[in-house]
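One chain follows as structure tokens, the form predicted alone.
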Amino acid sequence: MKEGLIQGRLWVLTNDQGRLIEDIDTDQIYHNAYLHITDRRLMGQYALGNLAGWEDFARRAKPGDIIIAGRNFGAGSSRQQAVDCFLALGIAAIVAPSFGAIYFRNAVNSALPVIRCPAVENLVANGQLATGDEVRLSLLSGEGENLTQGIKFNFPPFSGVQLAIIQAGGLFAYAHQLEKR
């Protein structure tokens, strides 16, 4: 990720009424039937496989894609596989109004950018963010732009430590960098 910039194609997780799906829990993200899998590279194929209407997400997603979801994404358990499955697919970021606290911390510690952006609810509702749109996000400035539709929006920028952990490749890599200083 160059200079805290992420650019990719959107997947907007909506229900059959076109509303952002809220309270997507870790079991919907990564079903407990696959917890025996320990190789991260194999986890991606099960991402969102237990979320109604999104069971085929893993087959359609491409590295660099960005997910937009409703409030409280990653609620529930501390299941690390719910982060690792997206890393296995090469998902570049997840954007939601809010995240489950443990999920948020696990994602940052694993170098998966999770962006709190309350504005996405209205942007999705107004058709200003849609699946397939190309979006650019600056983790440094908190500026987002839908390149497809020419719409700009803002979110709280990442703290210096958050960005350093993400750019280092995770908490352990970041700690290793600090030890070398």
Given for the second form:
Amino acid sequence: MKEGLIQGRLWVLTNDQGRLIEDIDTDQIYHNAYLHITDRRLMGQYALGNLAGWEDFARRAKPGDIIIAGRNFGAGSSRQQAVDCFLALGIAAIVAPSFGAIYFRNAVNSALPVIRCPAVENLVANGQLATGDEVRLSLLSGEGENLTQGIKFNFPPFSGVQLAIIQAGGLFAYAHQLEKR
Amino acid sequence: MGQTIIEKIIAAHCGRKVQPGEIVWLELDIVSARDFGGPNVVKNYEREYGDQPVFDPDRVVFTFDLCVPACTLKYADNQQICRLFAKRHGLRVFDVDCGIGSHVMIEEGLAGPGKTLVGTDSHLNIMGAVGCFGQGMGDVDITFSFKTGRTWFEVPRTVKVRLTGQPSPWATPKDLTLYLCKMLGTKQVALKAVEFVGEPVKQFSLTGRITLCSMVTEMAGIIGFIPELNGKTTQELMALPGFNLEEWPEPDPDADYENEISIDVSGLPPQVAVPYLPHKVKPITEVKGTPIDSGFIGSCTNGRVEDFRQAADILKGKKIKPGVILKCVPATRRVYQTLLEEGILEILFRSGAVVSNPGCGGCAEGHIGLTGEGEVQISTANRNFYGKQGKGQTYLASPAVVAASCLAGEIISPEEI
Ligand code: SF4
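Right, and the form predicted in complex with its partner chain of this protein, after the form predicted alone?
Up next: the whole complex, starting with the chain shown before.
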């Protein structure tokens, strides 16, 4: 992560017609029935547990995997658990055309790279990004590559405070770094 | 180049002029946490900062509203964790008897024009109704803000939404709001600030403004403001403690907008959002006759006195259809008191409705119960996502439509009662 490079196996969140699912809200990501849980380690098992067709995601995902979702991923409530459940599973990054505002912040603050990449809509529609593909992402240069299919794409790179927070390992680590300066 | 409202408020809280797209450190006037998120904030805080003091005990508050009083042991524990933390740090707690945190903070004057406020409630952009920049955030953000009184923020672009025309007499602010959800979807103002202008919204009371601003969340917007005031609403605002009209935020005449969207609401009839998306909105004529099992009036979107008055006008002297349950949850204790004094509680009670203590009630695992599988509910809340209020199907509508539908046992326009 230091050089901002991430490589992993893809999960493309599509519906039964093979289209990217848009507007996946935080109740679908992490249902409010488990909001009382405060221990992150216990949260992974519920990730996407309320998203039709993806209820068994937590059992199939492996550490280092990368998720691609439709636009407005993480709409809805401010629950941090909707980010933490992916961290608990070791998910390396989430890529979507856009994210819910609060979700985006929560992910940055927890050092989960959330990559805004409008290009994925077409790439998924054309079959150029598919579940199981091996993908490499560079947060600093904004370059993505599907190693399985040999296809390249771009996204706006991370910069400023956001990059600093992700590289520090989250908002708290970043704040402690500032104190020490 | 002039500034939009959000640019002005952010500039005033970071000490310099700002450009959209910039990430700034924003000074916060109030930082809050509720019974969801709050215990996580406490846990994070003690892990990161031990027993160090918060940035300013007068500006950090807890508001309990989701599960009030706690109906499960876990929530009881979580609320107590927050209470004990508040005691150690000398913080105010608006406890389980007070009502919805965002509304309590408006009533108490903690949220005022030109101020900045964050908390763990995702509908805190409701504060736009009183000219305040409010924002819901996760527990990591809020922990950091407890300690530092600041947060990082990406200055959003602003979209101007202009409403024109004269809606039908049965269209309440909720109907206009639902129609805006439909027209704007989750793309048009996504991640943007919105300024709503034009005669129809200028005429909104404080209650109507709260309704519209609360649902900017459902439009995926950052926050909505309604800069134009009318005389009556100005009076209502001035009655809030510490309200300073001079701080009322207005955009510069030459402010730079991303774009302007014009929406004609001429003759607009009542609107209903059908399961499971708040922007899947239809005119009531298209869903008329849908049988319902239950109704809900309340939430941060429609839990004010005016909302219940609307419902009471329809329910007065009538009985809810046998077999239908209508649940009413006032937003705050003050709302509850006014309902009591104005005789509205009695009208609700005599019509057969269940009236509970103030709070969020219908959301999450709220204190007024959930919908069961196959149950059809019509609600004044802001979200009808699958699973949000139980396993049933939820339609969203105005208090008047909910009241009328509970009398009829099916979705119906109040004009037919
Ligand atoms: S009423 Fe519902 S949407 Fe509003 S603040 Fe409470 S939980 Fe959130």
